[in-house]
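Only one chain is given next, in structure tokens, and it is the form predicted alone.
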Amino acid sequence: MSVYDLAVTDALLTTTRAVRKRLDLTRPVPEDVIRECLEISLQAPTGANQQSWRWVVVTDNEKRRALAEIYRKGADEYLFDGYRQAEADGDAQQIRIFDSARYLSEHMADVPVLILPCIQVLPNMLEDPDIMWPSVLGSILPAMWSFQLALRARGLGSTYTTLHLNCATEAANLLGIPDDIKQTGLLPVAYTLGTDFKPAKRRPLDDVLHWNSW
């Protein structure tokens, strides 16, 4: 018998979209609200248990438009590409995403807290990036995974976004992060316009299990 509520556990983790368009742009976020998500996030197994993971958040204007600005610059041409190569494929839910990422990144300044989940790499860690880069993002994504599931059970979302990260210099030049953290992603957050969110259409299980062997 589970200790937990299955029904309310299972529809926050079935629940908790990318939230692009219905980011709420006028709505503050305070402060405690952010903090209180990022120490759920300490929780998140990291390898070795190093909790090498470190957090950038960006709310100050100026910052906030000029971050944006890179994000746009390193996003364009991607988004452009993949939203012109679903129109050729007729792929409608393909051509929604698209159109939901470049209304982003045409918003990203109106977004009112930025996020960039960062974490500390060691010169001796890129030395086998077959093994090291699992174990890297291994120890930063479950902790951003359960910061957005936190945000997501406080009527908040957000979207993992890396496109930012083709001009990444220029983000650790704005905002003074050292040459031994790496960012990771960047995390738009603000309060969601509504909450009834619904699980997504995924392919079936069994076309992607594979129970023993391949």
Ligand SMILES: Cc1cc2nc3c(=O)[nH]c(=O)nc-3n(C[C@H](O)[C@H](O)[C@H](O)COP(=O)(O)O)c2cc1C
Contents of the next structure:
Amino acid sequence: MSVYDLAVTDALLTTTRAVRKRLDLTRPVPEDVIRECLEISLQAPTGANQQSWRWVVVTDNEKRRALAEIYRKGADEYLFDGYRQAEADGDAQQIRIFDSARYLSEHMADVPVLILPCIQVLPNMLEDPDIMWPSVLGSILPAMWSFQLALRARGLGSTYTTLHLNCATEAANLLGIPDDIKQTGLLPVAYTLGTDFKPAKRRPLDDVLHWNSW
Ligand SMILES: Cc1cc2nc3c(=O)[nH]c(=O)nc-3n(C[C@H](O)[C@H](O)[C@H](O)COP(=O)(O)O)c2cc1C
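Can you return the structure of this protein in the form predicted in complex with this ligand rather than the form predicted alone?
Everything in the complex follows now, all chains and molecules, and the chain you saw is the first one.
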């Protein structure tokens, strides 16, 4: 006997996709929905229960436009090269992803809510890289994914993006983010056009699984 309805739980876990072209750019997102999903995200684990996460929610028109421009600047070259490479390789899945990512880059300013999941990073955390990455990112990305799952359950979608981080200082200056707070990405958030999403094609489990030894 399962604790939760497995069909519903597994559907949520396997169909929460990067949504770009199916973000509804015309439907407003109530503040309450964002707050509710963020409340849920705060149940995620953090190293030593430090809860050093910070969330910067941007709905102001001018700031969204400026942030979208920073994203475009950080993303365009990578997305252009990636699309060309995918075409050269004849890789249909990668072509679709880069086409969709370029669409998002062009429409970022029209997405009603932009959210930057951030984490406080203290100098002593940077001493040992082996532990730094898991500790720092591991204390924000589980919460971010919980937030994205909570959005999906309510008919909203998002995409984890990182390309604006090529210009992270510009974004920090725009939003007044202090030096010890590191941005870990940018989530465009909107209601989705339709709610039917499918599991994606992934590498087979046995290609990536090592059991008892490598
Ligand atoms: C670390 C990371 C960085 C990503 N950065 C971007 C990004 O900057 N822009 C973007 O459009 N998508 C970005 N994505 C989304 C991926 O392209 C997407 O998750 C992947 O293509 C698989 O698609 P799916 O999540 O719908 O299965 C990123 C995803 C991850 C995990």
